[in-house]
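Below sits a lone chain in structure tokens, taken as the form predicted on its own.
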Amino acid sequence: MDARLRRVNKEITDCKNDKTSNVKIDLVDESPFHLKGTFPGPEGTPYEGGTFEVDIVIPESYPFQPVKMKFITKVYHPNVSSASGAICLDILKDAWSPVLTLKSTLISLQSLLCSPEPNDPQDAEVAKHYMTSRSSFEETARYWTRIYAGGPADESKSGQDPVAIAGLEKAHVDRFEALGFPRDKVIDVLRRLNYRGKNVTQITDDTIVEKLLS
């Protein structure tokens, strides 16, 4: 059994013992190359009552070279890829160290719900959501929290409904919509040009139109 091989089949024994993390790591396809890690989303965070699942690629090097994981279930995050689950995380990076293991890199992504980087976004549309209108962020991210990672229900929303996807106002999409564009497309342009909080007082309607007609 070669060193890379042991030292993960130990990690893997490790996380299983360890009854306090709650973090939990499976192989996929009987490979222990290839695996899924599992962490609840943080108290207090919009992520709270989701279960998170990541993809986790073990290079040939390991624990010399990082290893490689992206979310499998869709996150609302500034460092994380909305549309692939890229993570933009140091560890996975440039300040990666063989003294950590999968499970404090895990535990790293867990701390990463709590404290959002926008200024080294993954997600530059999220970053700039997030920077401009706080709440209307944590209610977009509490949401995909509730569709996608199994959060508990908000009772006064149901459904998957794309302005609450997007992080938008019904009213604003409401008012395009009435103008004879496609609501999708309203959708798209306004989540584009960050029509949210501060940004609508700052966007004209005609730049808007410019867009829609483009």
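Here the rigid core means the biggest group of C-alpha atoms that line up within 1.5 Å when the two forms are laid on top of each other. Residue numbers count along the first chain shown, from 1. Nothing here was measured: the structure is a model prediction, and the numbers come from that model. First, how it differs from the form predicted together with its partner chain.
- Once both forms are fitted on their rigid core, the CA atom of residue 208 lies 2 Å or more apart between the two forms.
- After superposition on the rigid core, the Cα of residue 146 moves by less than 2 Å between the two forms.
- Core-superposed comparison between the two forms: the C-alpha position of residue 69 differs by less than 2 Å.
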Contents of the next structure:
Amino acid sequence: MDARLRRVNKEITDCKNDKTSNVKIDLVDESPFHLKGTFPGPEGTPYEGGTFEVDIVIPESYPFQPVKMKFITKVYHPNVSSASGAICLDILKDAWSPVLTLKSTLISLQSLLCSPEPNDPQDAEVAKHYMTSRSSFEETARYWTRIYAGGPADESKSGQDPVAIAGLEKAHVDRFEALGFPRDKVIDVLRRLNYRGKNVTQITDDTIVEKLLS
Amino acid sequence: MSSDYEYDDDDYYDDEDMIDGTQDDDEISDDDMDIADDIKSAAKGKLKSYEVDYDSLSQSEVEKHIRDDTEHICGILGVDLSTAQLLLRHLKWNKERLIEAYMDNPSKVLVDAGVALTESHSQPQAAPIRTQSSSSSGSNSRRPTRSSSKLIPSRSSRSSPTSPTTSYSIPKPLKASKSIQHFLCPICFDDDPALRTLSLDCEHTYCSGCWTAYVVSKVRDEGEHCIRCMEEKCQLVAPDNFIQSILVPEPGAPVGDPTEEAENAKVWARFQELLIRYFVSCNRDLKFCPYPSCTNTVSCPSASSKLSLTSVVPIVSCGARGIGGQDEQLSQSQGRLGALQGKEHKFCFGCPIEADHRPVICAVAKMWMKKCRDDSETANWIKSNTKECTNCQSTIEKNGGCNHMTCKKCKHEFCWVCMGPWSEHGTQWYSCNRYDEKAGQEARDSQSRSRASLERYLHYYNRWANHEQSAKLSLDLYAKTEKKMEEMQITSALTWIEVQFMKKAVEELDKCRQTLKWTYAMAYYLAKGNEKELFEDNQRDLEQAVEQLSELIESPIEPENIPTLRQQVTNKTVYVAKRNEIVLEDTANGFLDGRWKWNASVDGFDDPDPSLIAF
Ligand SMILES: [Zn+2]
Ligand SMILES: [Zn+2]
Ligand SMILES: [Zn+2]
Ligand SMILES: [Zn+2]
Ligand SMILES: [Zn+2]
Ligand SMILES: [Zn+2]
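In place of the form predicted on its own, output the structure of the form predicted together with its partner chain.
After this comes the whole thing, all chains and molecules, with the earlier chain placed first.
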């Protein structure tokens, strides 16, 4: 039997049989070389309570070349592209070793969520946010976890400013609210446009108004 | 035999600079010449001012240098061959730095080079005996060679009786970890008791199938010669004989799948080529031939420093000809290449341009290429093969290399490049090659400054591109002519020798158009003044001669006019070669004398006088 197929099949079976691990690997279609990994956000982090899905593509020369992984679930994290889900992690590149498995790689992703590496960022905007204001970053990451990863609504935080939770600036929200749009809607649109950092200068007011009207 | 030549280690590059050929030193020391002295072939003829001294080395000659260096290190450091190889590669073939670092702290160098394990390395459970004995030896007393691991009881003694696959042995420095009870390959999850297993000194053991697939993937897909153990974070590097034992079946080994063995043999050859390329890239006196599937190397110490490149254009040839074995069968559409077959592997030692860019120096050639790339959009129209007759506006297609166009309809004769009347091109006062700076000056005074600057560029680009295109068209034409000449050999009394004049003429034309092409890149950046005018005079003389020869070889060939034609073509070819020589020699001398001044800032030259800067 094809060594790659045998290995992947065994990895999938082992992962299924392992009741102690909270990492799951599932088929996407019939191919054993296109999979979906799932794991819970690590406790004690802004990702806690969320469920994160990862797209897994097994290359032809696996396991001698690294597996290709990216987040399906949107994640607010310095080493994950907030737009594409692409991941910056050494073991997915040069530090890959054929003894690593899909499961161990998913566990590494899980621990990446615990310990961001802002000096080797995948998403410069997010990394900047992380470096300049840790608490505001965590609010946004928690907010994304709730919105995209099915995380819990944070009871203790109810009544807190929704603008800060969305990682936005009050002045920006006020400005568009002043044009006559409902505050919730402004927050929602600006959050989805990632209206932060240099995006503020790049996204025109017209674009935002268009979105607010749609 | 190991120390009869020496690199100058002080001048080695420590960083990645040498990879892309940019070099920061400013001097060539005499010591640098040592390798060249050693490999210098028999006395060469006296060099012309536009030629550089160089030598070409075959793959096996480079291999010999590698071997000599390695043996030299073995002798000095008292290490075995595979250790010396890994150490030298780790320190980018800088012997002096290796010796120094090794004398300072051998265990650190050995660990960094992936030869030895760190003291803290935790052994896999399979090798408990080894952990004991190596820890008892202490860090300083540990003998710094790979053979130190041989002090430790080898597992072969305990497992050979039970192993079904031990009928042949593996080279000394590696271990064949024989099938232990219940061995499960941690990579492919195969647990067949007949599995052959291998490990480096770290004892991280995998089946031979996985090792092979890993090495093949590293070498073939990644072009990597430094192949580490497959274990995560294990830094041991597989020595060459380990790689060889994986890719090349040993005598007496069971016969495997022939396609797989052929593929592995290819990968082994590729691995060896990678090692040579790496050695060559570490030595700035050497450069690998860029032609596809060529494995020769050129040594050119006189062009190895950045400073030297401001006065010489180091065009070299690896000594080989043709375009590689498997490309021999060319399709019909590539007929032009037929004429190029057997063309020597010429390239520039000083920059990545894979062609003869004389007379212009690398820095200026590079600026020009960049300019052409950046402005390719605006210049696209020139590439078009058709133009309108200036007299009757009918469409005219260019199908030969000659610029003398005659409109089929109205018989108007004109120059393809400047569209001016051809009648004026033979005379002294007409200069098709010279850009009228005055017209540019006037345009500058008006508000169309950027338009004038574009026009100035297009003037040079147009002529540059035209010579390139003409050279190709001449080759196309030659392919047709050659066919006709072959036929004539049959139908007339002409001999093979007698029809060779055409080939010589086309070859000379190709060479001269190459020169002319680059003279336009040079002229674009030359500051205006007397020197530039003299340069352009030489350029014009060569260009006129080239166009005349080009026209001659396009004249209709009939058996009865062959003797006259041959005389004319031969004479013209000699004249053209002489004009080319003048351009090359005068330009090269100008660089040596520091005569050329630029209208833009050029790497390695003083910034131009503000009054000379082109708009
Ligand atoms: Zn295996
Ligand atoms: Zn290892
Ligand atoms: Zn070559
Ligand atoms: Zn060059
Ligand atoms: Zn006409
Ligand atoms: Zn002309």
